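One chain is shown next in C-alpha cells, namely the form predicted alone.
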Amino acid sequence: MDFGVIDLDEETVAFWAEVRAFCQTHVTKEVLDEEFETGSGFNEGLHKALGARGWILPTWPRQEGGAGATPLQAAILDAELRAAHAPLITLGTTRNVLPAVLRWGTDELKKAVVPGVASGDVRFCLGYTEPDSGSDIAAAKTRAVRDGDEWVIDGQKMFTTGAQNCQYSFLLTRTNPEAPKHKGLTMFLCPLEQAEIRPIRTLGGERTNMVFYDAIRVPDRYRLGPVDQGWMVLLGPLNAEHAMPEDTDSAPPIDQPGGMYGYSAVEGLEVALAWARSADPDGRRPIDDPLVRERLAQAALDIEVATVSTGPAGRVISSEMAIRVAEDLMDLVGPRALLPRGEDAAIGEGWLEYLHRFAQGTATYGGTTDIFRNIIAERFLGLPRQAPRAG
C-alpha cells in the first residue's frame, strides 16, 4: 500500500474543479430525493450529462465517446460522484458488461451497442441469480433453446438490479442440461424489451426486480462467446464485480473509501458529529464526553480501515465496518437516530436511520461476504477448496 502524496498538475486540478462543479450542477437534491425515493440507483438526466462530457467511459479516447483522461482523472471523477452520492449503480453494471461485449460480440453487435454506452442511451444489467440458486449462479436453470438462428429463453431471474433502467442483461442460461454445472452454459446480451420486470423493494430502500423470460426469441447476433462456454465468459465480469477486474494496470491510483460502502458510513459519521457538536437546552455537548469522543474516533478508525483496504478483503472489511459503524452510531445517538427522512425531528435528513438499513444489505449485494471469504481463502491464500460435510 503506497501512502503517498499524489502532486496534481495544473491540469488534474482543473479536472477536478470541473467534476465538483458538475456534481453541484447535476446531483441536486431533485435526483438525490428521487433517489431515496425509489431506490433505482439511476438518473437518467444525470447519466447523459456524464455521457455528454465523456465520463462514461472516461479513459476512452475521445473519438470513440471517452474523455482521454488519465487513471488518476478517472479515479477523481468516481470518488467526487460516489462523495455526492450520485446513483451510479446501473452505470457500475454497465461497465462491468462492456469487456464482455467488446471481447465476445460479434462486430454487428459492437457497432450497434458500444457508441450508445459511450453516449448515455444504452445500458446493461446483469442477469445472474435464480430463486433456486442465490450465490451458486453455475446452477442456472434458465433454457435457452436454438430454433435456426435464433435462441428461444424460458426462465426467471432474480435480484436483477436495474433491469428498469436497461436495454440489455448480461445474461446465463442453460444450453446443455446434460453436461455438468459450469459447462452447458450460454452467454447472451438479451433485449429485456420482451421480459416481463417486477419490482422487488429492500430492506435498505434499493430496488432490485424479478424478470422474466417468456419463450422470448433472440436472434443469434445477441450470443456472447461460444455456445456452451458461458462460463469463460462470464468470469471477466464475475471477477470485477468481485473486486478482481483482470486489467489491474487501469486500476486506479486512489482508492474508494471501502467501495460503494465507505461514503454512506462517511456521511454517517458526519452526521453523528454534528450532533455531537451541537449544544442541547442546558448548553451541554455531547461531544465534551470523553466516551463519547472515544466511540466517534472508533467509527472513524474503522472507516479509515476499510478505505485503505482493497480488492476481495476490502469488500468484507467495508461491508462489517458499514454495519459496525451504523449500529454504534445510531446507539451513540439514541431514539432520534431512528427517525427516517422527511421527518421534522430526523437528524441529518434521516441519514444514520437509512445507513443502518443499508448497511444490513452489503452483506450481500454482489456475492455474500461469505462467498468473498472463500475467494479469499482459496485464491489468495492457497487453501483447499471448501467440500460439503457428508451426511
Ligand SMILES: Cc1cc2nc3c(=O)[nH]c(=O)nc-3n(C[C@H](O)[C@H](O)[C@H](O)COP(=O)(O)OP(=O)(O)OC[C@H]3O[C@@H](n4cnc5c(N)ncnc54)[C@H](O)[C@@H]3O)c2cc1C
Second form
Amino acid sequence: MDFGVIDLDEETVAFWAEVRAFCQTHVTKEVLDEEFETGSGFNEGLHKALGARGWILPTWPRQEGGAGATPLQAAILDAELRAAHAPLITLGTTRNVLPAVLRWGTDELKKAVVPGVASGDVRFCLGYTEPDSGSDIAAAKTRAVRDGDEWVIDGQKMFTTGAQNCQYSFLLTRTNPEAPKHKGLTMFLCPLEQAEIRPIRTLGGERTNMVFYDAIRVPDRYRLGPVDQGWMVLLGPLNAEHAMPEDTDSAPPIDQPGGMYGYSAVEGLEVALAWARSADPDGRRPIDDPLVRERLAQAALDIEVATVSTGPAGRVISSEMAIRVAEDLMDLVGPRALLPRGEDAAIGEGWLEYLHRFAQGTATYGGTTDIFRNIIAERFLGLPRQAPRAG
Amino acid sequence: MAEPISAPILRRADYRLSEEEQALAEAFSAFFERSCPSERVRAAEPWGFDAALWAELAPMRPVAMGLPESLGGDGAGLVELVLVTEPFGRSVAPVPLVEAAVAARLLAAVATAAPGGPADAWVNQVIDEHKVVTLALQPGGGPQLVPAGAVADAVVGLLGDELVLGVCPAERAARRPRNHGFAPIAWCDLSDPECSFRPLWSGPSARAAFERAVREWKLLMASALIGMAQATLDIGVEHARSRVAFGAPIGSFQAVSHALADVAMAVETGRRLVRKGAWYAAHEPDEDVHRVLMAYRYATQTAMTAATVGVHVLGGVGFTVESDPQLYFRRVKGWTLVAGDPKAALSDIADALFGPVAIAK
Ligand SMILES: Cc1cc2nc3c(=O)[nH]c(=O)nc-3n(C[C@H](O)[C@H](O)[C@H](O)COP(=O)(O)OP(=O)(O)OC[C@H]3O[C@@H](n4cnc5c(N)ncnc54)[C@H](O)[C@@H]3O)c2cc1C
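For the form predicted in complex with the named molecule instead of the form predicted alone, what are the coordinates?
First the chain shown before, then all remaining chains and molecules of the complex.
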C-alpha cells in the first residue's frame, strides 16, 4: 500500500512542462469552441501535432514513431490533455484498436498503417454496433462474403463514433451465418473510402455515425485474424475498453480523479464550489448553509469513491456517480446552471449544463452498465448465466 | 522551449498488500473463521460478549500490536489494524476488538506525551492482563450508551477539555440495556461521581487526541463493516447459485444478481477507500480527516445495503432468526449507531474539506 507523493525526476518535470506548454499552444479556445459545436472528438491539427511529438503512442521508442516516454509520463500526458478538454475520442479508439492490428495483421498491413498511426495520419474507429444489435455484439449481421482475393461487405453499422475522422473501421462482420453466433464472425480493418457515413447527433453533443457498407470490396489483406474467429480477435480491444483487470494492472498506479468516467464530475464540483463560495450583495455565501455543505460533501464523497474504484466496478460506479452528481449539482446551483457555454451569465462556462447531458451517455457506450452488472455477476461472483439468452 | 514548472504533486495509488500485511490478514482471517462460526455469535446473544473467545484471541495480541514498542506493544499502525478488523467484522465476533484497540492507543498516546499518570499503568494492564478499556464516543457529561461499556474494565472519555478515565462499580457496569445489535453497550456518564473519573490529560492536545481516537474507531469500524458486507454478500451469492425458482437458479434473475453485483462493487470499492484512509491516517495524519470520515460513511451505507440484500435474497428464510444475514443486519446498525447518525459524517466531511462556516456578523 502506498499513496505517497511520487518523486519526479528532472526529466519528468521537464516533460510535464512540455505537455502544459503543448496544451496551451494546441488546445486553444478555437479548438474547444469547435468541439463544443461539432462534437467531433477530434481535431486534425491537434492530432497531427501530437503525432509530431511521438505522443500518439508516447511509450513507443522514438525510431518507431513514439516518444520513448515512461508509463508515468504517458499518464501525465493523458491527464493534462484531459484537463485541457482536448477532443481525443478518435485518439482513444485508434489506440484501442492498434494492439489487435499488431497481433493479427499481416506484415504487409502493419507496414502500411502502423507508421501512419504514430504520425497521426491513420486513425481507427470501432464498428461493432448495428441497428439490430448493440449489447448483444455477437449478433452482428453485416455480411462479408469471399470473392477470390477480395471480400464483399454488405450491411450497416450504427454509432461508429469518429468514422468521419478515420481511414479504417475495426469492423465486425458475419462470414458464416450457419455457425453458432460467436463462431461465424470475422474482423476486418476495413478501409472507409467506399463506405457512406451519415452523422448522428447525441444528447451529450458528441457526434457519432451510421455507416453504410453497400457491397464494398475489400482486399483480403485487410482481414484481421482467422476467418470465422473474429470473436477472439475482438476480445482484446473489447476487454481493454471494459477495463478488465489484466488491462488495468499494467496502468501506472496513480489516482485518476473521478475514476474511469467521472473526471468531468470533478470539474463539476469545482464549478459548484466556486459558485458556493461567492457572496451575494448582502455578503451571504451558499457554502455557509448546512444543507448546501452536505450536498457538496456528498458529491465530494461520491467522487472519491469513484476515484478509488477500479475495473468493471469502476466502470459502473464512475458513470453512475457522474450522472448523480451532475444532476444534483445542477439543482443546487439553480436556474443559472441551465445556461450553456457561450451565454454571458453561464456559471463555470456552462460546465454543469454540459455535464448533465454528457454523463448520461457514459452509462450506455462501451457496454452498458446493465451489461457490466451481468459481467460482474457471472465472472466475478460465479452466478449462473444471466437471463435466458439465445445462442 | 517550455516554461519550467515547479514539480507538481502526484501521488501513488497502490492498494496492494505487502507480504507481511497479507500474512497478517490471513492469520486473523483463519482465526476468526476457525474460532467464530455463526453458532458462537448466536450463543453470545443477547449480551454480545464471549469471554472465552476474547481469551483465545489474546495470544495474537490484536490490541497490543497497535501500541508503540517503547511501551511494550508491537508498533503496528492503522494500516495493519484495518486488516485485522475486516476479518473480525466478517465473523461478527462477540469481542470488543475495535473499542479495545482504539482506547489502548489513546492511553498510549497519553502515556507517551504526558507520562507519569494513571495511563501508564493502564497500558501495562491492557498488554499484560488483556484488560479492556473502552471509549465513550460522545464528549461531555450526561448519560450515553458506550460501546463495550458492559464488558470494559475502564472507560476513557472527554469531559470539557479533559481526557478522563473511570472505573464504574460492578453494579453500574451491569446496567446494560437489551439492544437491537445484541452488543455489550452500557450506560455511562462521565460526570457520574460514583464512577470515579480521574483526569488523564487536559488541554487542546488532549481534545485532539480524543478526536483522533474517535476517528480511529470509525476507521477500524469501517473496515469491520466491509467485512460484514463481504460476509452477507458471500451468503447471498451462495444461495443465489443453488436456490431454484421457476425452473432456474434465482441468481440468473437480474433483480437478484444485479442487487448482489451492486453490493460486490461497493464492497470492493469500500475496502479500497478504507485502506487509503488508513494509509493517510498512519502516514499523513493532517490529511486524513475527510478520508476516514468518507470511508466510514461509505462503509456504513455499504454494509447496511449488503445486509438488507442478504436478508432479501434468502427469501422467507432470510427473515428468520436461523438465517445468518440477520445477524449482520442487527449488528451493522447496532455497532455503528452508538457513534451517532452516520449520515452526519457529511457535515464533518464538509468542515474538513470546505473549512468552517463563516458566521454572519
Ligand atoms: C455516444 C455513443 C457512442 C458510441 N460509440 C460506439 C462506437 O464507436 N462503436 C460501436 O460499435 N458502438 C458505439 N456505441 C454503441 C453502444 O456501444 C451501444 O449503444 C450500447 O452497447 C447499447 O447497445 P444498444 O444501443 O443496441 O442497446 P440495446 O442492446 O438494445 O439495449 C437497450 C437496453 O437494454 C439493456 N439490455 C440489453 N441487454 C441486456 C441484458 N442482457 N441484461 C440487462 N439489460 C440489457 C441495455 O442495458 C439498455 O439499457 C455508441 C453509443 C453511443 C450512445
